[in-house]
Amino acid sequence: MLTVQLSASNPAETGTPLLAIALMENPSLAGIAAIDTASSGALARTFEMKDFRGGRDETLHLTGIAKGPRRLLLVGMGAVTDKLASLKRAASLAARQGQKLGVGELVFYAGQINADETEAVTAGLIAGAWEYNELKSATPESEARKPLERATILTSNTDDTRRGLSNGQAVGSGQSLARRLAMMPGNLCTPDYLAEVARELGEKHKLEVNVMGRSDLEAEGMGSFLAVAQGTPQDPKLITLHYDGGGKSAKPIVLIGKGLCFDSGGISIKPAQGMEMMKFDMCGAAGVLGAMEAIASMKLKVNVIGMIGATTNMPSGTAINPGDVVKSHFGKYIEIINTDAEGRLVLADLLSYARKFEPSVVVDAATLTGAVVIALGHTATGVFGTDEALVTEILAAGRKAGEPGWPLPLWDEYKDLIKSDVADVKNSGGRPAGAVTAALFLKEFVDGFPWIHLDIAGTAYSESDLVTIPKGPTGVPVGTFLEFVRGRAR
């Protein structure tokens, strides 16, 4: 992960090999003429000759300084409403035009900023550093370019600062890590894997983690998770992390994240074209344990516990049929209309079991389904909920995340759709209103507790270029869980 550190120093007499200034719409000379002056008036130049405006994510690269930076990179950061917003993608745009210059380290500048700024900044230079580069072979060293490895936020370097920085990096550290995982190929990110990964976190923050295993979720009566993990041989995994940061007896904040690993869809095939992108099924579980890691890593005063059910969906002799019915950890039976619905049948478990923690509130998210990307493509996260007032504080949290969500109903004149001639309840109603027939059949499983469900199957990844991060996993919901958690810290 890059390496972030502060400096008080002038940006006009850095050394650096880039010096990124982050500059709003129209700018000017204002804070940044000794840079122009070390530059024998370049930007000067640049402004009146209008070659560069400000506007978001325009970017301008500037070398052959004769003293001070060697090399300016302007980002633009547009009409500014959302200062914390402008600066983390502006930061995130210039470590990525970093990492393509190959320029080892870079510098980034935009005035005196605060805590929650640095913060900002921290976690979108870290962001733009990001690749996953672990499967491709090393480039020749001829046509190696240096790494980005280093960067330094020219701001005040007090105690303020500092946290900002502190917490940017955990932010990072969780958001890397989650994109780390998403991007794993599944036949390395496994549910074996996944479980590695929980035990590495736990020894990191003395987190307590369980692991239970198929006879395990036998034992404990988990007959809809287990439908899913029948046609694989591999072991399905519910995973648990326990961060204890608040009080022994404070209920704790339940998050729970979809690991699928991979899903062909099951007997319910998918078409050929595009399953590849099913190893991103697991995005929930990524989610929670990039979150856990942010959680632990913040020292946050409240108690967390993060689960994951983990397994693949695939078809074979043994795989669960449309038509067969099985019953849930909640006792109630489930007839199986399309086992390409196969992630609902794994949190309809985990919804279950949540209640032996007596939560104070659980948050799930998901891949879930398709008809959420028709219904808000991929810009918002779809928002379900028992409470009107935790909706609007989990939308209030995924907003100050940069990961913004929709509320979508769950009225009870759907609930015929997944009515089922055999059993209580049906995993599919259908195409009409899929992602509110999903979110209806989840509640069929709460109770006792506030619930909120994330539905992050057109946020979780993108499938092209999003000029701040490449095309693949985003990150989402990392920071919507940890902003919600926050929120609840004492």
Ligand code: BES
Second form
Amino acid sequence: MLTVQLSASNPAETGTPLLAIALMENPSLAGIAAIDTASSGALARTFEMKDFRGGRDETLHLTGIAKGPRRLLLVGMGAVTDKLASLKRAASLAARQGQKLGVGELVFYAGQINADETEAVTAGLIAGAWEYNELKSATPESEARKPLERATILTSNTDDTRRGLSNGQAVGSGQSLARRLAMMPGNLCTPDYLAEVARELGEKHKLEVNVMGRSDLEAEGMGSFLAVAQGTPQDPKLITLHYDGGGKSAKPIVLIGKGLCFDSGGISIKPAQGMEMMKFDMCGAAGVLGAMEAIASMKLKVNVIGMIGATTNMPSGTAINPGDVVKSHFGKYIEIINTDAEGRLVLADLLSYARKFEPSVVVDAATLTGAVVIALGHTATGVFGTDEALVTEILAAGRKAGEPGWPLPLWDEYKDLIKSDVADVKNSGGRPAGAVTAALFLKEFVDGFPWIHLDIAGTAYSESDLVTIPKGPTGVPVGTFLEFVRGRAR
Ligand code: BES
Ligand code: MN
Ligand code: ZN
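I have the form predicted on its own already, so could you send the form predicted in complex with the ligand?
Shown next: the complete complex, the earlier chain at its head.
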């Protein structure tokens, strides 16, 4: 992960290979006159000629600066309405450019910034520098560009800004962990591996970690989770992590993540085109691990339990078949119409099991349906909840994290779609309102606690390069989980 530090030095006097300057629309020399002098008036001419207007995501790279920084990178923020979001985005863009330029390190300047702004910039820099290249052979020395290893934020170095820095690092390490796990191919990021990572987090932050395997799930009567796992020889894992920051008597927040390390669809197999993307079907689980990392790093005063249901969905002679009926942990019988609607089967048993923790609230995140992508595209997470105030609370958390969500209905009127001829409920309601019927299915297994379901199928990863995020995992839902928990911490 990128190392980020603070420095109160003068931007014109740093000998950095790259000074990134974040600027609003129609920039002036206010606050950067010394850099203009160091660049022999290049900045003033650039602004005057309107070669850089400070538009959102606009960048301009100036090289050959005689004194101080060797190059300048102007990063536009447009007309800033949400300063934290704009700074974070500009920082991401700067780090991503720094990574592409091969400069090794950079300095980021946006004028004097406060603690929250320092947090946003830190998290943005780390996110923008993020790459996954563990599986690429090293490039020959002659062609190698220097990976971006360090960034320095110019601002006053006070207790406040240092707290912002360390919070930003916590966000950054949680998101980086989640993105790394998501990007890892399914043959490496297995249920076993997720359990190993959970245990490592446990060691690092002194969390109690429990890992249940197939025989434990059998003993618990988790027929729904096991139905998904019966097609794979890999041992399924139900992983729980306990973070106790809130004192003995406080009820825990439970975070649940869908951890399908690969979803082929099972007997209801998916088309080959794009099937490789289904390694991302564990982004909910990665989000739980990333959030636990961030929450523990921040030492938030709150109790949180993370739960992950990890397995793969495979066709085989032992796999579950369409038409089969299984008994869930909750006790309800489920008719499995479509083996590709597997995430809800795993989550059903986790939601039921969560009752034993007497949660104050349960939030699950899952790449659950293609239907939510049709409804909301790749811009908003689908949000469902049993309680309107809670929905408002999670929407605010998502907005704050830069991970917007949008509410969808959980109305009983849709329940007919998942009525079974032979069992209590069926696992697929077909195409109409697919994200809603999936959520309603989950609700069948929710009892005794307020509950939120986040369908992140459209937002957890991107199938194309975005301005600040390369093709692949976005870090969603780490920020939403974290801001929600933060909002409830003492
Ligand atoms: N993991 C998929 C959902 C998904 C689709 C995530 C596209 C990301 C991108 C899920 O397990 C699934 O296959 N859902 C089915 C449900 C259907 C069979 C009722 C779907 O959405 O097609
Ligand atoms: Mn599926
Ligand atoms: Zn799936």
